[in-house]
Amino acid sequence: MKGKRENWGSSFGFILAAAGSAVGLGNIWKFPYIAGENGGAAFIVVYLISILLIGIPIFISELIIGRKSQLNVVGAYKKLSNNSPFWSIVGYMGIFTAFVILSYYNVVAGWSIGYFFEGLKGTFNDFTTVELASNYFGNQTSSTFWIISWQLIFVALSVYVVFSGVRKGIEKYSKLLMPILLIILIFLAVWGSSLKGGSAGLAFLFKPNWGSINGKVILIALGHAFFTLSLGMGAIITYGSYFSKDDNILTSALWVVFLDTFIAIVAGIAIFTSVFSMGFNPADGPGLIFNILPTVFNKMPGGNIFGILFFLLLSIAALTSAVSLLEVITSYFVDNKNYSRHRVVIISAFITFLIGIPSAMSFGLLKDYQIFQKSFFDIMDFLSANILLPGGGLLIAIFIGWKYGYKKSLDALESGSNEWFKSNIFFAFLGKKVPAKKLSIGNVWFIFIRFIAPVLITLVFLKSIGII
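For the form predicted on its own, could you give the structure of just this one chain?
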């Protein structure tokens, strides 16, 4: 007999866990360098608008699917679509996506943990030039022992958290890790802002150069707004399934989106104030974190401490995201196959580790082995970021907007909400209740999810596969 399904111990616990899922390498590694490559402040403005247009509507939709079904991603689509074979396949796509992402995400996360320990060893003291830092990073990632060992250690940490369940595992450690992440990040941002020349980094982030905005930048911002919130991979549906009917979906979604965006911007402050203070280029791309920053740390007063804290921060962010993906897989086998959580977590994690070995070795032994001019690591990254995630997000918008429908979606969203939510959107902020609901927050959300989000996600998808 299947036991009673777990729920979050509190809304606060869910917010930290979901924020932990959203806050990952994308916020601290990817966001700063794509902001640097695309004009800084102007890009951030477009990114924030994109969060409103795509991020919030899809996030709310995933929570609705999860809470209404109280099931894993496969069971959720199957139940709410009345056993439609097509939508069941969409659910399985979520499980597949989790396996794909974890396979290479664990590799990059292993780099973060490895560099945390390199900082403790004082390795950064040797990086007097970017070339030295870059060569060292290349040597480490080409070492099969180094890269596989840290990948395995990171997988073991993920297993440890998910092993204990929702309340005693994911929620418990999210309440511990997310505050630590926030404290470290704010400390690093304040420290970086105090450096001589750090004000140039702040100007880069907060004084827009509107001339840098073009169609390409807008599409990049739309794409990152979608990816940064862990949308389209089943994680938020799974976390939403542990919601009770009394939890407020809108409030919870807004808090998670706020924390995710806040952390991305503060990470930008911490990184760019440091980069500008040392005279480096903010548009140095993906190598900014592992090649440029260690050199920056070496040149800063107290920089070794800065470096140790930064890579600890990066490791925590990676862990909270990986945990949510492992839970997507775990919840399916616990719900649908009635397997024990402990058994599923260990087997699933081991499979993702094995699948991830070719990705890890793409920088060493398998470096010259390519398919369609891409390494195994690049293929897994392209498959998830360019096809599975936007595809999953588009299908979520279509499911809620056109399959599940207006009335059921609004009823699900209003469950646990308050009169502020149900009032006219233009008067809601004034605290005035208006009888007419034609412009209620729920109605506006449904317009976005039915019409606007699908169009924008389609554009992101077409760009990501090179059609536009």
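What does the same protein look like in the form predicted in complex with 4-fluoro-L-phenylalanine, given that the last one was the form predicted on its own?
If you are looking for partners or other molecules, they are not here, because only the chain is given.
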């Protein structure tokens, strides 16, 4: 029942959908709290360098693999490697990673829908101090019923969106909702910066203290670069498979990376100006935004409405990301196993719900069950963001740089690209037309993917385990 593979309605549709995948809990919930735990500005510098040197080249590579093969992650590796069993396993690893991430992603997304309803009930009106807000958050997340119900509701919503398919589901919702989210975040950042004491938050975000950097911090920053851009497991391969050959890979990739990074920084400003203006601890962990922002809303005129809108949009941002994870799994079973889309979506979403239950309970009943001082939730997060995604990214770089090779990769990249792509980047920059023999954008990209990205990822892995 293969039919014709759907395409995005336009490049713009792809950019918004891929930005919908990239922008999610990673930017608004996770980035501020891990930046807070790992020293602020210096961590952010490492994260930005990772995006630039590793994230962008790999993003382009995933789009190439997806567009060239027009297949799901497993099929794509299989086809482009001429059926190599090793590369098929790398594809399956992507599907495994999607399950791991979704399992705990659903939980946090559930908290945010739960908080949307708390806003509607007027709960934020009671949060006159951050302590009151934190106690409330602690109570809610330790209630098994509260947490699992919202987790289930979130899973059901993502099933609904994936049901509707690529254009009518994913693309339509992303187009509508992403811009509203951006506007509200910018407003919060401006508001936070005007608060008394807010400038300490800006200093925390932008003045690096290099002493806080070590191997573990670098690994977390690199892992987050992958997580936030949805890289390393085939989400962008899968979205790229709905790309047409007239779409411009390079500019689409740059747009998505720019939007994602911009939104994370704006979210960081919104949150840290508020954290510091209230004299709160930036290393508060996963509850950070749930403790801080409702207290800020409480103090703002009309804040309750803002709070409601904020958690609604956060839930939607989470939804467009969860949908891309679910699409990785779905497209594999639909392409390869001839199962109906509806059946696959329901079954796989339900499995992610089940394996997410221990993560959901990590803040309540299972709080004391820890391995290496990590709860089940933390383990799923660490395993996926800091091991599976950078590991998957390393393999993608090796695949394009060494297996698929220069000629085919460059041909694939050039299709749909514009003229300046082929000219010498330095001369193009100076406005002169010098035909590129060696230093075209494509060649520079290839050097990054063949040498720089794999070497850097390997070094970060070695440093994080103390070998160098």
